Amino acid sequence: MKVISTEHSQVLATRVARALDVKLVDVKYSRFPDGEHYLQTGELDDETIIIGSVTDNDALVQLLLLIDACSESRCHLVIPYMAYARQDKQFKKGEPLSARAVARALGSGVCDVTTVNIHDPTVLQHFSVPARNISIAKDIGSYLQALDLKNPLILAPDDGALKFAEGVASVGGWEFDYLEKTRISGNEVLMAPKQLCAASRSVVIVDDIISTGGTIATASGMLYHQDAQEVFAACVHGVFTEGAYGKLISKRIRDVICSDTIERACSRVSAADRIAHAMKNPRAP
């Protein structure tokens, strides 16, 4: 078995391999006069664990243009971090179910999915292959108790990610709740926990994905209204748009943290064990 991957995921690939004490398979990449993308791999095994996170559109077709290049060997594909994964829905006639479309892509040519945190995974349904889940969401828990946190809350931003703040609670044994909004006026809305006091806590608000950080930036200053002693923001996937990064740090946020499943600067948190623990384990959820 050796580990490969799109030029998004070379660290985590490289993280994953050694877990797994296999090698990594070099990868030469570039473009066409007109942009197109071009790859040639090194000498493959017989199996194979893809690890391509689709941040963006070059990044997905450079995933399925790997995926052919692989097609000789027996693949297993671990997508860290899918694009179009939260376009699950069709609300006008007319419009693509874009998770559908792209896992449809991704299925072909792999014998197996594994996503990391997928934002929803009735989306697992559209791959061709089986195609499973698993969470870091102790990986994070795991990172914070390293923290010298104060009598530490874990926060959800709404109720649909509190199963995801429970499972970061769970290693410390915290408290966790979610945010809460309610409406004081046509264009004031109060947010705070639904049944916590934040007041001289430290506060982590978590969630699968920061795209614009426009609701974390938000509580963070309510929460410090509220007496809150610190507040942190972690997540799995760091988008960060529209300077999403900045706008958080401006907003108070003693840090924000995420994994390498995009990789970043602050990427202080690494899926590699959980992916290499999935990898050994091919039936485990």
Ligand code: R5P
Contents of the next structure:
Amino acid sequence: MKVISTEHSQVLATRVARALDVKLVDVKYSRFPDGEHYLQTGELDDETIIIGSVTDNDALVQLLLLIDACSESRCHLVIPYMAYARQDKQFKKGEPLSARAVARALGSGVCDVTTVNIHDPTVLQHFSVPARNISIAKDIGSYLQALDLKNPLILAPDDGALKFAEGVASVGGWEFDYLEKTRISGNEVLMAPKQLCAASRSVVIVDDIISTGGTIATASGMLYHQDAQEVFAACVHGVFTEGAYGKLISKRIRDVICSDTIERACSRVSAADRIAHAMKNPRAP
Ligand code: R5P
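I have the form predicted on its own already, so could you send the form predicted in complex with ligand R5P?
To see the whole picture, the full complex is given below, headed by that same chain.
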């Protein structure tokens, strides 16, 4: 077995290969003069783990080409971050179910698919091959534990992320809750922990994705207003559009932590061990 990756997941793929003690396939990437992608793989094995985060449209095309180039091997596809997964419903007539379109394209040519904290696991049903989702909530919890925060409060920005917050909090036996929105007036919304009090506490807001950072910026402003001592933000997928990272730091967030499902300078948590474990245990959920 060997591991191969797109350019977008090369650090994570190296970590997974090391954790599995298997070789990494060298890949030559380039572009044609018109911008089309080209790639050529080194020697493959009978079985291949393909790792490629879909961070944008180019990453999607490169991953499709890589899957095709590996078609003589038995391929297990790992999609650490899957863009388009948030469009998982047809909200308006005439819209695509984008998550389904991407899943259909990526699922053909591989034997199975593993995602990491996909926005909504219902997306897995759109792959034409067995697909499962793994969570790195506990790895984020372990990172926070090393920070030695005193009695932190782990907060999900909404009830949809509560299970994720619970997974993070379980590592230290910390309290967890979610932020509830209450409409005060036509243009005023209050966000506060549903049951617990943030005053004088280190609060860590945890979410699957930070994109524009809008959700976390609003939440942290409210929490400081409620006398939180300090606010941290941690997520799996640091998308960070529109200068989100800098925006959050400028809004007094002590630190912004993400994983290497999208490779960033602030990727302090690695999904590699969970992915390697999943690859060794094909039937594990
Ligand atoms: C939404 O349901 C997701 O879980 C995140 O809360 C959302 O994608 C964050 O987006 P933003 O950073 O743009 O507020």
